[in-house]
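Just the one chain here, laid out as structure tokens, in the form predicted alone.
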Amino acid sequence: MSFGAVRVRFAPSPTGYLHVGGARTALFNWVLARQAGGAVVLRVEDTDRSRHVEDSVGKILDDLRWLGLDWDEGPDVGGDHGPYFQSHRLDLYTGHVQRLLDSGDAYYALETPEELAALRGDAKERKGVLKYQRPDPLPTVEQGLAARADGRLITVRFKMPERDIVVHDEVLGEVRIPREELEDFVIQKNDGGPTYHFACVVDDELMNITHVLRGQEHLMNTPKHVAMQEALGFKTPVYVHLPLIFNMDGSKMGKRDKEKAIKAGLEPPEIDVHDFRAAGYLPEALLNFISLLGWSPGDDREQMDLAETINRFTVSRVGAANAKFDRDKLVAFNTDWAARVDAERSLEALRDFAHVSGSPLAGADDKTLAHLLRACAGMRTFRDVENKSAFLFVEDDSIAYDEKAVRKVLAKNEGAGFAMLDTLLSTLRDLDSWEADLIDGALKAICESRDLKLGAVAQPLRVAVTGTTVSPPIQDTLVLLGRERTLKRIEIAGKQKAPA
């Protein structure tokens, strides 16, 4: 079939933030619009009320702004095609609903909502799944709209053809659905309201959409909108079915971890992008990330930016087989971005989790960041810089000391860390400046002096100022914390001895 200019569409539901499964597809549209010059349409799909979280739309907005993809049309952006959200279009829907019953295309369905879930439940107790009986004859229009004046919640569905469905497919080919799998459906709830499938269906064709990439989850709904194509006289799209994302021990990821995880005392997994956002991750990883999971670019590359993406990206090289999302890959991406990008981006990004996340770092000035995260080089996530900083943000009287780290570092051979902490205490306290080159200076010089490796003097200190074992290097440390918040933390130290 032959189309003009490419015009995809993400269309998200408002029911809270944007999974990374989202995210993936809504990537590979954005990809395939940008490299064909083409134009990227968002379009919220908020029919459903039952459903709709509040804020959903905004969050979804601003996770999609967070990993660098854009659209050409859409809320705030507007353009010739809207309205955009779905909820503003229900006239568009009930026109076409229209169009189907005067075709004879689509009837009104006057079972009760009592009698279809009595049939349901029948259903149930043989084990069996309700598959929908047209009713013979079918109710006239008339019928209908007596029932409807009547006070009855009455649907109209949509008339199957008396035919297999054949759908087309980029990456699984002709997949052939028999008539007898398939059943007439709703596509105008007993509120007046369209179904999801059919407001799709208008909307792809009244926005001149021409190709339509979504997961595998969504191919048995495929058949239902070809149809629907078919007696409205549209276009069918150009239909791409993405692979399935799932957890590396082959269970679906969904927010159905997040849940499990809390209910067994366990830190819940990331499974939106805001997760992935407020947990320390680089857009430009994540990105690079998702956009392997059902893709390969080839020539066994995977590091690679939005643009090369966008250069190498083609629909014959995804994949039909599901993708895993392998957590410790995704984290050696991060850690490998984190080197990769430049001061500026990296300290832009670090303001931006510590915003939110709420992180303590977000009440750190832009020098105390950039000096961070040069002494925080390696990090894997922008959550080690602040899991390595915790000693800033604590007051100097209320640091809590890691017993462990106590009894090791300070109280082991018969205190030999708090006597280094003495020395320490006098030799900081008299140098003529507080500055790395220095302070690294006095240190080697203590172990020059007593033929001691570094780690016996500056893991002593490294307790007595931060309360662990673990924090940048001593120097940048030290530095960070300052000379009179740091001479104040040796004192306290001291004190942990316990008595004799």
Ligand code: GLU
Second form
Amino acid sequence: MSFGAVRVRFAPSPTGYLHVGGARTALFNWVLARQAGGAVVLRVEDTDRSRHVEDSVGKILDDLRWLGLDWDEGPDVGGDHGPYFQSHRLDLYTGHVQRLLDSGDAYYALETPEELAALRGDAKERKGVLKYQRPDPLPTVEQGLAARADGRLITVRFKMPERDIVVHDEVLGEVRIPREELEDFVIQKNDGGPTYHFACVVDDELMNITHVLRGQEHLMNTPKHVAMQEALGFKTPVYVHLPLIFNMDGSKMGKRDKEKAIKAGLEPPEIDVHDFRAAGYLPEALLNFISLLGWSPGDDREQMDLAETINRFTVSRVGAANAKFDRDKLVAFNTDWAARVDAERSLEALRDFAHVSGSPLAGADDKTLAHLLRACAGMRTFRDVENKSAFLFVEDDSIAYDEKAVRKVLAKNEGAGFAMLDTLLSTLRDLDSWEADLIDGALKAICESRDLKLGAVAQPLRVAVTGTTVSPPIQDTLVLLGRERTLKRIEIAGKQKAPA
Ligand code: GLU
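Follow the form predicted alone with the form predicted in complex with the ligand, if you could.
All chains and molecules follow, beginning with the one already shown.
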């Protein structure tokens, strides 16, 4: 079957932030379109008001942009196949429902929500799930219209053909769904709006979608879609169902992981793209990592930028088996990417992190941030930069001195560390200027004159000015802090002698 130019769609439902699985779907669709010189359509599937989460469209679009995945048609950019919000297309769906009613491929189903709930309850008691039994004879259109006119909450159902449905999937091959597993399903809800299935099928046709890549969780929706396409005289796009994404322990990766962690008093894991963004990951690294969830380029190559992914991507190398989300591997990817991107890009990404995470880094100027980035070379994520630079953002007289650090580094050996602070105070006060080289030279000179290792000088100084034993290299720490604040902190640290 030929479709002309490739057209794919990304079709998020605005039910919250963009899940990493959704980002992987968006990425594979995007890559396929870019490879073929085709078009990416962004369609917002917002017909289910009960699941709608305020602001989520803006958030999803913003996180897609952060990832660098753009769209050729959709919200903000427009296009020839709009509107791109399903809630603005309701008349179109109603028209196509009418076509199916007219052809006898759909019928009014007169059960009210209460009646269906009762049937579902009965089925549950028998430890089963409700399978909808087609009424015989079918309600007539007149009966349906009369019931609606009476205010009865009824639906329209699609009449499933009396045969197995075969789905052709590019990864899974032919998937045959036996007739007994299929039932007549709702295409128009009791409020007159379309169900997801119906709106999706109508829009895939009207938007000329040629390829549908989506998660395997949708596989059992596809026979419904294929059957409706046949009844409506629509084309069937090429389907590619992508493997599910699991945690390393084999459990499903989802929102519930966060709830579970919070209940157990643990830090919730990152699940949505936004979580990774606010945790200090680079979009380059996250994209690279998720591109390998269910796809591999075929050799041992793993670190790829988007251009290379576009070059190498083939649907034939998408797997069928569940993918595992290896967080350690993601951290390793991010560490490598952080070392690889240039200074300007790194600064831009750090600014974004500071902004979305509400980090104190947001208040720092570009010069300070650029210096911090150099001083934190080897970082895993921007969170490391934040942690290592926390000392910059506390008031000099509010530093929380880590008791253990004070004991081990300052008080031990009859207060050798404290004594070193006195030496440092006078040496640093007298430096001609406050530059890394000069500071370095001064510290080395103290080491040489007293036959000490650098740690014996640098660690007391670090504890004095940061309260902890972790910070960027000592010269950077001091330059960032400035002379005045450094000297003030050394004096304040000297007063910590008492608890020791
Ligand atoms: N709106 C659906 C979702 O968010 C998309 C389903 C599809 O790709 O057909 O899961």
